[in-house]
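Here's a solo chain for you in structure tokens, the form predicted alone.
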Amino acid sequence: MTTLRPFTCEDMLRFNNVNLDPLTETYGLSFYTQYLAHWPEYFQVVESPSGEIMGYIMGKAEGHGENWHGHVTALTVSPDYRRLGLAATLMNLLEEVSEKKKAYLVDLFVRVSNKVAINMYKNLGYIVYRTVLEYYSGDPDEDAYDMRKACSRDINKQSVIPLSHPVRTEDVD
């Protein structure tokens, strides 16, 4: 049976099969441990019956006032386990945590070239709020979509009214 459980330090020694995907943003171990220490409820893993990590989500709560929100820092599923609904399950979990924390919205950044992920997020109710120019470094740098979904606290859905113009990374709050 597939298990959804909190991410642990030991998982950092076992998640290379997921992190080696070219569309997965990877970070240093200290970054993962910082998230694990500060926002453990936002850091979850899906594990196969054999103990293999199938995917994980890492996020946090941030902002102030009406910008208080849940943020998806990383969501990834191993290529062997895609199209099984695991990403949607992980997103729903993060949204539930954000609702409990009285967030106004959940947001995430995704490469504009990652059409599969963009379509998945749209199917989960996310909208493209704005384009962030040159968000992802590379050769060349790549733009990102800031995608958002309002939580129940945002009764009038003010947090998901799209901007009409792109922004630069230094303008992202």
The other form holds:
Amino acid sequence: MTTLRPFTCEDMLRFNNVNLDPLTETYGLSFYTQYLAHWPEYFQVVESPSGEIMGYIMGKAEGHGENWHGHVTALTVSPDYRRLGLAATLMNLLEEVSEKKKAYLVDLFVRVSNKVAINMYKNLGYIVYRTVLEYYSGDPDEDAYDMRKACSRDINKQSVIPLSHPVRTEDVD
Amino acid sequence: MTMSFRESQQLHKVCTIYENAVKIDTTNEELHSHLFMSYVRVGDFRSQQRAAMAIYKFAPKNPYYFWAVMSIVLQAKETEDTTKRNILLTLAQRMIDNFISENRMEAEQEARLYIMILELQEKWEDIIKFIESPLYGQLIPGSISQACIPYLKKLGRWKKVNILCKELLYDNLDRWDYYMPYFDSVFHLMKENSNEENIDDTAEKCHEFICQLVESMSSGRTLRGPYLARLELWKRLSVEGDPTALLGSALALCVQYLRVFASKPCAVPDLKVYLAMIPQEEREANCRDFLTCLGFDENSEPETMDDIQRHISCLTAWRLTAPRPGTTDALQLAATLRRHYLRSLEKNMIKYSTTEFCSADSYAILAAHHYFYAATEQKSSKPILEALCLLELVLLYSPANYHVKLLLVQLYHLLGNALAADSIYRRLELKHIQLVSLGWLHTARADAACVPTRALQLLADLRAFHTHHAKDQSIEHMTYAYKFGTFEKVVELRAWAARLEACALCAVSARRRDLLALLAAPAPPAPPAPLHAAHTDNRDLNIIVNWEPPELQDPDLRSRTFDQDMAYLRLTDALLSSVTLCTELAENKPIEEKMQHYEQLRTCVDTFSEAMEKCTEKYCVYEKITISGPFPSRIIGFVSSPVPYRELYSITLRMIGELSMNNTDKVHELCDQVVAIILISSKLIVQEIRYGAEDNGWSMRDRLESLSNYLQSIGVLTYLLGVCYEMITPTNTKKSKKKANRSVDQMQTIKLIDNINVTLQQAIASLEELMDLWPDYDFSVDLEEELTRMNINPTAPSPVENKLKLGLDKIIEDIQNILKRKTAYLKGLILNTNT
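Next up, the form predicted in complex with its partner chain. The previous block was the form predicted alone.
Every chain and every other molecule in the complex is listed next, the one we just looked at coming first.
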């Protein structure tokens, strides 16, 4: 049972039950406020009846020509509210906004080790488009899958024909 | 150059640069935009408006026009003059009306700005007309019905709200933000007695609608929405009547909810709000219904992960409704719950990943609650030690479980060991804004826990975030909103910048850092920044899981602890300000300037003294501790201490003021008083930190907090003595190889200051003796036996005893080193004066 609403600045004081999950990064303030200032329609929260933040999504629209696409920057759900379909709800919203903006596709990056997330995106209709080598810095660096789903504007589904070879991070636009 | 002005907070100079630039290059769009942004940074809305219209004149693009409109709206919001406000809003609206009539509105945010202006004028009808217009639909995605609802509510058009919400709910059964206005409409319509067919204007019709929603969930996922809606209906009806006849008992509804959703971790958090609406007597008498509704009891041994989750949901719901247990029952239940966790471990049912917790972890968390209850009843540390050992074991197998980490930090602090708490705190990897929202949990406590080195680091991190990110970047963020034309966020980002700027925790921490530095890393403190008129509370106090029943919840905890922290802020501000004024007075300055500082010092000391007196009366009641909230504020221990800190600081500071003005008679009198008060304080701190037969672990936190208050006075007094010696041995005398000719009065003053010095050294020596006898934790737990009995060999030994022992040893060692350094410094002061 959720309230779906736009993220506000003050939510940054209340998102600890989501962000304390080890795979959820807490960024500097500018990261969040840039997204709020530039793509507020993509920055949405799901909130429980008791007022707790259950999860949120951050995204943007970028690219030119046939590369004009929606992008999932961050999608995270609190461990206490998993298996409720919230990730799907948030992704649906992002896809709707992208459709309205006439994007050709939606894409996202995910750690190759994050099997749970990869499976979830596959169930939502995303395919692995390419591998991006050493995308995530760490000890050691980790590869990412670039996963994609075509929007209705990509009639021939060109954007989701997988690449046969991995790419380097610097080659990603 | 503008970057350097921005970095050095000279934002008005940036405006000047661009004002001059556009005079030279009058049609340079980029320079004009920079000028506009420079006004945004300083909040000069009128100049913003002028700058925006200037660009629009030669570059007629929508963004610049709407920058001007936004600037007018901000002027309207800022003014208290109603007539001026109305004129400005009318102007802003007219500007956009013209654009609309010329078909020039292009962007979603332009439409949102228009709605903002209409909202400020409370023109709800006009807003609805606009939302229903084709233009809105072209520009703004999403449901028109949903967008209209808030404004229909303002107009009291409850029938329309009712119809729209029902339509929305048929397709979105799980949307709480549709149920809420639906219920609002039902309850308003109930008062109107309209009795129309399609409208739900009675409780019966409302209930029927919810039941239809429940039934419409045929196959597939069962959604929580309609079930929670029924509970919400019960809650609202119970405000003025008894809903039992229509809906059955609240107890039955809650138990039903649990039966359906117990396999989800969110079941009990959802239910928690509604358990409180069951009358306490009924709740407590029937609490076992929650435990047994799925065939479990407290001794059940589930064999699957889903059943473990269901068992835990039933156990936690039971404990949330049961009366708080006495010590024996609490310990028995804790042991049972611990056994459940260990059994899960034994049977390899602890399956976790880096992204998920294991359900069985919650057995341990609930056990920790019951150990905590027993500990607070008995005032004993032993149950807390059991909880710590159990939770550290859980963390070994479930390293992602932050609930366990947070509880460990809380419980290590409860036993006064900030270094042990720190070992877990580091694993939370808090960053950026979390340093603010969760600063209360560890940073604020470290300061009072006699770990000066680590506390200084934590306070420095918080200060760095506040100064650099919160302040500087927040202003810049407002320019992004204009740059991207996101007008709905301009006001929000402004408010956010102001909120962080006035953060209470950051204000307290900045002052605590400077005072703590006098003890551990002495340097002349800078005068603190002025206090804000109203500081903001940015704490996240809901983060630690809490399964205490409703009557143990403390609804005033937030506001009460915030008021206490504010009082403590004002005290430390006055104290720190006084210390920095003393530093100013030691400098070689003309007498007129010194006189000003002298008067300021007197005022500051009076403020401190009066505040101490008021606080001593107000904050004398020791408060209970909750498992999930902040501990009692430091101010209580500080003002209730038998050590007379008010006199200790006031008299010393006054003496320094008089010394700076060469008021010899007053100085001599006050010096004697300072000696006397140091001697009294030295005796009283021993009494306050007395070692008795009671549990050392349980009293450790209070003792260390008392000690930290006393150490603060040592730090401050030592620093102030250094200031005194600066005053009585001016620089030119030190540089000269000849001894200066001193008067009889001066010799007497030096003698008296030396006497204070020696007395302070004696006080430090007395404290050192106390530190030598500081008792250890008594460590005895039975988890090891239990593990052996169940043939469980954890992958690592329990770290608790080591962490506590080594942590305490380090605390004592660091304090002893600090005290040695203070003594050496004080001795050196006498030596330097007399050579």
